[in-house]
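Only one chain is included here, represented as structure tokens and corresponding to the form predicted alone.
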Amino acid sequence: MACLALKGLLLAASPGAGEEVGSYAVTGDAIMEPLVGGKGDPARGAALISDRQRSLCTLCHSGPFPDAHLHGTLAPDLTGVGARLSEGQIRLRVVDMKRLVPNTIMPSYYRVEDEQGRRVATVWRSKPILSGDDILDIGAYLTTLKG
């Protein structure tokens, strides 16, 4: 299992999760087009959100997810995020929240630029934490959270 340290947090994922990053265009505060083709799977996205070994979302965020006692309070509650943000806005926040809030503690799950000077394990260099398919699925799930 490959690991990467981020501000004292340990992110773990299988080496197969690290793929080469495709190109994407940012328009305003959103990435309008999906990173990969197809439709996202909301059920798989829900599972990824709750996976404390892959996405780590619930380490910082709370929301309508299992094991509420394990949810974090460092980041916004994701309840109703699908009513507040568009799919493209959600996508940019998962891909690279640092683009919107440069000193956020949220990792850039898909952007791999600017690695110089950071301690990144060799297996992870030039590879994202989550795949384009993972981000598609997470976005599909988060857009269902309307209330």
Contents of the next structure:
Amino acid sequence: MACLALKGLLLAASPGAGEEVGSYAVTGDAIMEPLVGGKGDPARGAALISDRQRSLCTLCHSGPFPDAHLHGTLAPDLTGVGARLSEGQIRLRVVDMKRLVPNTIMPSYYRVEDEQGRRVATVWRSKPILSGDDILDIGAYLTTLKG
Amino acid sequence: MHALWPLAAVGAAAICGIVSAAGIEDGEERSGVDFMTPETQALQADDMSNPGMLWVLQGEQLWQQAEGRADVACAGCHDDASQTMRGVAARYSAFDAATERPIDLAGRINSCRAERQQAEPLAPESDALLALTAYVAHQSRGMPITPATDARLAPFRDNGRRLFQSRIGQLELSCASCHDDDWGKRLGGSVIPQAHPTGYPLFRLEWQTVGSLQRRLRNCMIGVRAEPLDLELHLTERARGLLVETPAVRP
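Pass me the form predicted in complex with the partner chain as well; I've looked at the form predicted alone already.
Entire complex below, previous chain first.
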């Protein structure tokens, strides 16, 4: 893992992942700056959260999303997460939960590392699970969940 | 069900890789049948409604049918399957001296076809191979799984155990993350079972047909976005003592 301690910030670079995963700075338990420019689209974020093939969020999490009977019970309910956590805190949790909980089952959505020996299927190799834009939209939506 | 899983989780994290059944406490091993709805359980329990029985019946016919250049049926060598095949599925996979590798029941059936019947091998997941495998495995229904003790299997089994506990695929989940640590919880709409291969080949409602353990494993590996691996021996060891159900039904 390529981490550089810089003036109290952790700068994580993505080794050899090309343009797909950009670098970002971790401050405490948050990523303060958005991964990409532009404004997040909460409606698209809401649709992504419920996308069981792409984001997979509701396979583990429940929350104020459609089809409650298809929500998993492997992870905390996301109701009110926007009141508990700031946008930057949510961002780090989606980007790389393993930094906070090393043995978590939550996938690191914006990380391409240590693929050797992990038998990643060819179609998914060298790609983050979600893009910076996806994570921007998901963050914009989750911060609206105030209670 | 929910009350049970925390015990398992703590165990697995602590002793991962040391004990074969790490994560599932002794006496807590449960077949996938226990996690199904009463409706699906009833479908499996009644031979008249269990769709897998169609494959068993087809297998019974194939067992009697002469095949290949040797023009001999399975029954020609093995006679009455209810006598000669009883208990075979409960102890498979076995070590195949010819290839120096483990061989599963379907593989053994195909090697008999090639060598004794001198016929073309049956394609993986073909109805005929599933039918014969289901028929043979059905002869062990109700018997406890007692894996072969052949020492030559040990390295393959150990490798399987290691892989079962390794984080794999783009999602970086191990089989154990779900099946040792979080069984009984729900992944989306599905209850996570303990992944015991008790009823293969089995009828899966999602497939609307019978399929092999290999096919079922591919589903979970595609789920974590990993390349396929061979875990049959380890899974059978984990399931020691559970009863054979073939043909089982699963959601």
